[in-house]
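Below sits a lone chain in structure tokens, taken as the form predicted alone.
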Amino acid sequence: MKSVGINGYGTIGKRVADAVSAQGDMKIAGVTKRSPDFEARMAVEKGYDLYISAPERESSFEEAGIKVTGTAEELFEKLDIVVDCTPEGIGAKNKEGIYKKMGLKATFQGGEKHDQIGLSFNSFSNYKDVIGKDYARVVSCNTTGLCRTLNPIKDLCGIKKVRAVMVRRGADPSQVKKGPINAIVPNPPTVPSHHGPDVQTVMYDLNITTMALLVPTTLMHQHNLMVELESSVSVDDIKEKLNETPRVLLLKAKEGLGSTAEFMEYAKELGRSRNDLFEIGVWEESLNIVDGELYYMQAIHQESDVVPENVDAIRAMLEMEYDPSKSIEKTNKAMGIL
């Protein structure tokens, strides 16, 4: 049973949490918080054991009433490996800084800059690359979601070039200070937008050009794809190949499932902790091939979506499973992914 710690639980952090907690090859050995919030509350009352990476701010935890069981270097120290959930900047900080010095393996989230960490990761593109690693970089929730759909589809008919635009939601549900409210918002308003480069962090000799704009909703992306097919198949193809790939749900519009909002609607009759999708939709109604080249439509929940490729790189990385069939099994069936 191996021990992994989250530096960072937040958003991400929690969820990852949650999923290590419920695999029956690793366990939570502790979490970091640097303020006492409702988060902090809530990892005790799970019964997480909280450390703080602010020591000088342990008064404010003991006045709140919440019971910290040490410091994160104190966490550190007990672990095989960290998942670093920090904000963005601060986990290559850290790498640097906490964890080459004390010889900790460690991930990180798509926030952090691919050259710094030096490896990126997901499961269904380098999974075997990053066996045996002492870091890597779990890629960005829109990236995770390019990769979950271009993966089998490249696997089924090759691909000779994507395009595709990317409508991000204006931040998440807890962002109340981030926008934007009433606009429209091209990020950025040059061409290419950072997402393909960043699927060729794992998809190495992929040909993909993105771009990328803001809208006024915080429940999901929203990614529009044209993908120039190497070989012929048809759309029913592309839905069996689809259909039997792990993470990926075909949604049917005509079932009620005709935009985000009744996607995540969806996630609450599953019954799912926060309503998490850890699922890529993608809308049957939107597969269409026209002269070589294929359409489609898919939804990324962006607080969820990455989770599970946080699991798989930690059995990567701790040379847990050398089969990525076999930790995307194992994790799918922990976590109860469709």
Second form
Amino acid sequence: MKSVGINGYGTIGKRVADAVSAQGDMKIAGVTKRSPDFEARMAVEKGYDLYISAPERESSFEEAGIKVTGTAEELFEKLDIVVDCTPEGIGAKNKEGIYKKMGLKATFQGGEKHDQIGLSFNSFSNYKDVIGKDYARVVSCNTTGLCRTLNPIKDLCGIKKVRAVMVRRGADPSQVKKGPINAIVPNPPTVPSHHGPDVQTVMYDLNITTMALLVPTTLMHQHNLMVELESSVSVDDIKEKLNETPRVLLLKAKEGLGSTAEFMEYAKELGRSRNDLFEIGVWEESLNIVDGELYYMQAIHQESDVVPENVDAIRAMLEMEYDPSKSIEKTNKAMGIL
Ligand code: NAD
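Got the form predicted alone; could you also share the form predicted together with nicotinamide-adenine-dinucleotide?
Below is the entire complex, every chain and molecule, led by the chain shown above.
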């Protein structure tokens, strides 16, 4: 049983903690918090040992009546690997300033720069390249969404070129200080956006160009893809391939799943904790092939799609499983992923 710690128990960190706890071959040794907020209190109530990443604030946890087990450094000493889920830019500093010095393996999130971590990860793209490595970054929620559907299409019929337009949520549901509230923002306003090069950190030879917009919604991202195929296939072949791909769901707008809001409602009906949708939803009606070019639209739950990838990254880096499909199967079974 491998010991895993979470540094930064926020949106991604708390989900990865629960996903790791659900697995049979790894356990959570502890999570870190900086502030004695409701998430810290609930982490302790759930049974996680809580460690402080800002030791000078220990008295504020005492005053709030939240039990602290020790400092983050004390947690790190007990671990086989840490999952760094701190806000973007902090992970890279932790790598150099803490983990390297302690000889501790670490996975990072998509907010970190690929060059600073040195290796990126997606379960379906490059699992084997990360086996036994000390540091890897799970690519961002948008990049994970692109890889999840582009990999099976590439396997089926090869890809000459991808163009994608991403409509991104302005903020996560709890982020009251972010926007936009009433605007569509080209983000970045330059073309191409960074998402294409980010996909290439795990799908090394893919020809992909991306553009992105921010819109006033918090629920999900939405992607519009145009994919020039290498060999001739039918729309039914693509449907069949996506249907059999783990962590991808075909949605039918005609069944009432015509929007991101309705897709989130589906997650509630599934009874998922936090209404999470680890799967990428592809609108079945959007799939079409015109002049050898495949068109489709998909939805990405930004708060949760990277969570199973973090579990697989742990298995690869700790050499717990050499076969990506076996790790994906174990992770999915433990998390109830469709
Ligand atoms: P978050 O703000 O929800 O959580 C970050 C947590 O880290 C908070 O609990 C914060 O208190 C804590 N923290 C801050 N500074 C710290 C420090 N120095 N040491 C330890 N803990 C510290 O952020 P998030 O949305 O979970 O994002 C974390 C990472 O995941 C980022 O790289 C982000 O880009 C990436 N990511 C986020 C999303 C998303 O939609 N939220 C999706 C995919 C990837």
